[in-house]
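Coming up is one lone chain in structure tokens, specifically the form predicted alone.
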Amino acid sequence: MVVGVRPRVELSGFWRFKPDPGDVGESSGWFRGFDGDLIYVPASWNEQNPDWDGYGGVAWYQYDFHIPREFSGLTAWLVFEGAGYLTRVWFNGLSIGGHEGSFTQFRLRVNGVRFGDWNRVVVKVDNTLKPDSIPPGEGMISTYFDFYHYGGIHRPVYLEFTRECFISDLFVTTRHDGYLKVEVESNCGKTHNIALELIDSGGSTVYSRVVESRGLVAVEDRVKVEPWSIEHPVLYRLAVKLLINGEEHDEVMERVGFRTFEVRPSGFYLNGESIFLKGFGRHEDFPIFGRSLPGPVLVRDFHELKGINANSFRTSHYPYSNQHLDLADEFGILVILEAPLVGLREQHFKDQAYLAKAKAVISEMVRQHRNRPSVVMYSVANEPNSIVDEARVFLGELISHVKSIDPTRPVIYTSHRHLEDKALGLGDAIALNTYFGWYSETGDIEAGVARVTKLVDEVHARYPDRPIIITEFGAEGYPGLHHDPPVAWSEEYQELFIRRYIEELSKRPYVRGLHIWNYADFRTPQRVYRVILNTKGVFTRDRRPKLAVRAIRELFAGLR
């Protein structure tokens, strides 16, 4: 993610909001302005008003704000870090574009700015869930996935200003031995200079260089730095400036860490040392805020992750916010960055238009986060129903596409079809979601453990050159429900289930990662087998620990 040092006008705050279930707003001219209720941005709309709670469809946002006269002469860009599912935007009554997808950042060029005056942005958000959405479904209840389909402007919005020539993309590759490669792309067709400066946490410059460019330039070098690791997540600031005749026309700043992550047949390696991935699946979900996790909650989560001896998580089942992954960089937590392709069915694998849309979403995800030291792997899909031959072609295309954008990181997808999966073995590692002892063998944890160990033995025999990570395992633990002996839904059952899985699977040398499902309880669509929430979290939705937390802390401490 490129962090600009460009002038900005932040647009977080209280906006006007109006549901549009009949989709009449556009024909009625709402893009010029409308009367509505107050809503806070960034946050999902669903829990900010009981009347909007189960709403999935079209809704409108409006915000009036002042732009300083000092920005006159600069080009304005309206940046959304996450909104959707379908977003269309007007600025002072003029359409400036739109975007498909809820979880990736997009920017729209703004014309008609009134400098030194008040301006109005109007946003139409359509959260209608369809079979060709990413992720897919058929309405708020008939989702193809098991988490709540929030709507709205979930993440920060701001207006950013650039000069005529600016830096349009930045790709930074590092290794723990000090290798540095910086690829800078600009929109500037005339000859200019790119100045690089690497700055340590104390503010000292440890490396600088100036090179000539005409739009795209790559610089490779070796620098003397401290490596980024789980124990010591050392970060540097990389300042990149665009200079024309010695005058600065643009500057962006990226935080980078020097680390090497590899997948070998024997497992996962960070900076040349074997590492066991221990952690969780997570969701961006919190009361009232919906898909937008407040900063204090994120800080609490990362302190808990370190305190429970976790070292990694997967962004199930979509890329997370910039702030979320900023903290992963800061705390030294390894991240499997997952695309929002969850619940794919057979028809998706045969649809070339859907494949093209999936590639576009993945491109945005990778380009937004590929410079982060915490992001060590990509996952292109979660639990696709990949039991047909077309699935292998589809997932293979996605994996190749990711590697064409970022060849430096391994790629996986997570399978729940196991040995029936036609695409199993395509990724750099094998990722399995298993719930034996919960969805099957319910109430009999030992039978479930026997079945999962048999499965991983069989998978290893078939793919001996691929390490295995169990990306999901867990059981519901309803908060405050206790029973002796442990029975399904009790906190005791959840604790024993997780304990036995970790004890037995960690004995297999080819199982090199265990991610518990889930870190915290999260909201789901209405289901007869859910009480509003999925309670597989080892913390409640408001972050109170369950019985399993102590056992996990002890067991994770022993996995090195």
Ligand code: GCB
Contents of the next structure:
Amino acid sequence: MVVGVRPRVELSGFWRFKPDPGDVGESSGWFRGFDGDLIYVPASWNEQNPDWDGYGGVAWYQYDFHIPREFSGLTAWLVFEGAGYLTRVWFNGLSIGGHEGSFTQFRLRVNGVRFGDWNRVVVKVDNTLKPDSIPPGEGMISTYFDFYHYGGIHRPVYLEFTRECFISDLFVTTRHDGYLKVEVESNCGKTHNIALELIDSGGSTVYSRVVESRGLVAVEDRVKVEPWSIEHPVLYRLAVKLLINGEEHDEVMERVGFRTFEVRPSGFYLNGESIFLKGFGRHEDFPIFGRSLPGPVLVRDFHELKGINANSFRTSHYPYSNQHLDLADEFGILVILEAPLVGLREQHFKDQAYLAKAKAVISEMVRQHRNRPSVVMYSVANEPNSIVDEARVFLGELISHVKSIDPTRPVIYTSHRHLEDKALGLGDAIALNTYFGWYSETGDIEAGVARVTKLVDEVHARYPDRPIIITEFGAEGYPGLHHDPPVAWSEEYQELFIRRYIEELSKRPYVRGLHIWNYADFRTPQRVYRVILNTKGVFTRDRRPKLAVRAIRELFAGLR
Ligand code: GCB
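Any chance you could show the form predicted together with the named molecule after that form predicted alone?
What follows is the whole complex; the chain from before opens it.
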């Protein structure tokens, strides 16, 4: 992520909001302005008013704000860190563009800015879920996944200003031995200079260099730095300036960490040392805020993750917010960054238009986050129903697409079809989601454990050169429900389930990662087998620990 040092106007706050179930807003001219209720941005709309709770469809947002005169003459960009699912934007009544997808950042060039005056932004958001959406579904309840389908502007929005020539892309590659590669792209056709400066946490410059460019330039070097690791997540600031005849036209700032992550047949390696991935699948979900985790909750989560001896998580089932991943960089937590391709069915694998859309969202995700030290692997999909040959082709295309944009990181997808999965073995590691002892063998944890260990032994026999990570395993633990002996849904059952999986799976040398499903309870669409929430969290939705937490802390401490 590029951290801006460009002039900005933050647009978080109380906006106006109006649901538009009949989709009449555009023909009624609401893009010029409308009367609406107050709503807070960033956050989902659903829980901010009981009337909007189950609402899926079109809704309008409006915000009036002042732009200082000192920015006049600059080019304005409206940046949305995440809004969706379909977004269209008007600025002072003029259409400036739109975007598809809820979880990736997009920027729109703004014309017609009134400097030193008031301006109005109007946003039409449509969260209607269709079989060809990413992720796919049919409305609020018939989703092809089990997390609640919130709507709205759920991540920060701001206006950013640049001069005519600016830096348009930055790709930083590092290794723990101090290797540094910086690729800088600009929109500037005329010859200019790119100045790089690497600054440590004390503010001292540890490296600097100036190179000439005409739009695209790559610099490779070796610098004397401390590596980024889980125990010492040392970050540097990389300042990148665009200079024309010595005059500064743009500057962006990136936080970088020097680390090496590899997948070998024997497992995962961070900075040359073998590492067991222990952690969770998570969700961005919180009471009232919806699909938006407030800063204090994020900070608490990361302290808990460290305290529970976790070293990693997967951004199930969509790329998380910039803030969320900033903290992973800061705290030293490894991230498997997952694309929002969850719930794919046979129809998707045969659909070339869907493949193109999937590649587009993956490009946005990778470009947005590929400079982060915490992001060590990508997952292109969660539980595709890959039991047909076309799935192998489809997922293979996605994996090579990722590698064409970022050749430095391993790629996986997570499988629930296991040995029936036609694509298994395509990724750099094998990721399995397993619920034996919950969805099958319900109530009989030992029978579940016997099945999962048999499965990993068979998978290893078939793919001996691929390490295995169990990306999901877990059981519901209904908060406050206790039973002796442990029975399904009780906190005791959840604890025992997790304990027995960890004890038995960690005995297999080729199982090199265990991610519990889930870190915290999260809201689901209405289902007969869910009580508003999926309660497989080891913390409640408001972050109170369940019985399992203490056991996990001990068990994770023992995993090396
Ligand atoms: C899965 C899915 C996850 C669900 C989980 C469950 O396999 O990947 O999104 O929430 O199972 O609890 O059923």
